[in-house]
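Okay, so here's just one chain, in structure tokens, the form predicted on its own.
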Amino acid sequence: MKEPLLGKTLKELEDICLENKMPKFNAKQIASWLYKSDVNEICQMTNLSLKTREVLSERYSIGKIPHIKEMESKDATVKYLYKYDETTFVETVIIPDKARQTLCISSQGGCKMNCLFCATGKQGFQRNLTSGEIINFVASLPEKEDLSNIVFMGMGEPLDNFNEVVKAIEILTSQWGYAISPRRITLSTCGILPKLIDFIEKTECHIAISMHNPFHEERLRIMPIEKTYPIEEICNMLRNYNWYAQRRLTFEYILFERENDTYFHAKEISRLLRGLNARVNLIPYNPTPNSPFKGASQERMLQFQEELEKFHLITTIRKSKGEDILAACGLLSTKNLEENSSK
């Protein structure tokens, strides 16, 4: 099987030109049909030498995989999945919202965070994917010319594949990948704090913590990462750097009827924000199959929201996209795996 190139770094490219007995500016040429050109083959990359095309054609592919299956939401949202392998069935989604158009990428086929609310920590953890796997969610995607923001928001915890993911980034912001702004990118994670802090001083994306409720015992029987990484700490750490409109701090925050939607989750918010220059982001549930929980009201969502502004916090409840379409992340891969492992 050939290896793929679509994923490659510009160092890997030389390593690989001269490992081959290639001219090593060959390299940067290489990246530009990869990631400007949008090439399918080797044997379009005209300014290679045909002896060239033709020894990195016995090796290599271009990688680039299409996805299987689309779904398009009565509001414009549309939904890929792609499958990598047998097991690992993964998806993107590319949200429109009047000028932008966000692409929300996948970093793991499944997750091993388990957090009680999410379908993808339901199907378990299959595997890391590979920063060429990443990489194909924009290579291989229709509407990449008008692509306008990336978040590391689908399937999987990004921290949790950390190098892959660090390595897909360089690719997507380097002025010899696709040359997107890091200002354009926003990496969400539930908090694994060794590797948030190597994120936070190796690249310059925007971050979101999940947090989902304030209090430690709440926040633990819903998310276990709670035990080892407290959302406490996240915030404590998090003090220790400057967040400036260039870079934003984002706490993501679904709001779930009865359970984390009073006044003293928004005090306990507040306390856990204060001194940090960050906005709350509430977001409605998209309901998973046999989920215990039920979404607040549009109606609880305001009142929350003026709950959290009396405690002077900045807070936006984001638009709920796609809900006739599997909206929720994992819903339509975990269909396609169970219908896959029946058969």
The other form holds:
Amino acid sequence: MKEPLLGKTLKELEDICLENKMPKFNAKQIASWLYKSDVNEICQMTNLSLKTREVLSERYSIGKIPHIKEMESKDATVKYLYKYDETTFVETVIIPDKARQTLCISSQGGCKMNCLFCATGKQGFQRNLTSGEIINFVASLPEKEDLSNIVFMGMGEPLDNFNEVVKAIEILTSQWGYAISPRRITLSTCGILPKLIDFIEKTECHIAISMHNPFHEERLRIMPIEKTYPIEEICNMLRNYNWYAQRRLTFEYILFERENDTYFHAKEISRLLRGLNARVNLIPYNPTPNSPFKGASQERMLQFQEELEKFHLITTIRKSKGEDILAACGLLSTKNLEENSSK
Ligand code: SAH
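Structure of the form predicted together with S-adenosyl-L-homocysteine (SAH), please, following the form predicted on its own?
After this comes the whole thing, all chains and molecules, with the earlier chain placed first.
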């Protein structure tokens, strides 16, 4: 199998040029073909000499992989399914909202974190995606030209695939790459503390932390990661950094009915976030099959928002999108895995 060029950084492309006795400046040209235009074959890279294209084509391919399935929701959210190998089905969702088109991308096939409410966790873990496979979500996206924001909120825990995710972000944000501002990229994590510190220091992307419950014992019951990296320690660490409008810190909070929606939860959230310039994003629960959880009603969301605002917390409510197309994290790919294994 030929090695894909998609997902290579400029430095890696320069090394390829060196190895293949090509001039170093070819690397920038290749990066430009890969990340700024829409070629599918190396032979289309017309500013490289014919000989160079031949040499490259012997060992490499572009590596773009089209989606195998798409589902469009009534609210114009579109979900794409990709098959990266026999057991790795991964998803992206493009969410249009006014002038914005936000792409929600995956970082792993499955996930190891096993959060109780999440469909991806239920499938177990298949493997980490390569930076090429992550970049492919953008490269093969039909709406690529209109893309404005990227969120790492699809399948997987991005900080559990740190190197490939950081490499993909380098390609997305570099001038030789997609040149997307890091202020248009948000990484969502359940909070793998040492990796989170590394990520904050290595990139300028916005950060979203999945809190879902401020109390240790209660969070532990729904998010096993709380055992190793308690949310309180995460908040204490985050206080060492400067959060401002240009670099946003958000805490995600799925509101479950009668689980995490009391006055005491609001008060504890405010204690944890004291001195942190952060906002809370209340998320409606996207029910997954056989789930014991029940999402709070819209009315309860508004009440809880008021409760948080009394503690001077800036709180937003996420609009629920694409419910009719299995848009909850991991649902479409779970469905495909099941269909595949029953064949
Ligand atoms: N592993 C990362 C990214 C996961 S998905 C993380 O934990 O943040 C992005 C967000 O969707 C997380 O906040 C996650 O907790 C949430 N989520 C997972 N399943 C959900 C569901 N069924 N309904 C609503 N939100 C869900």
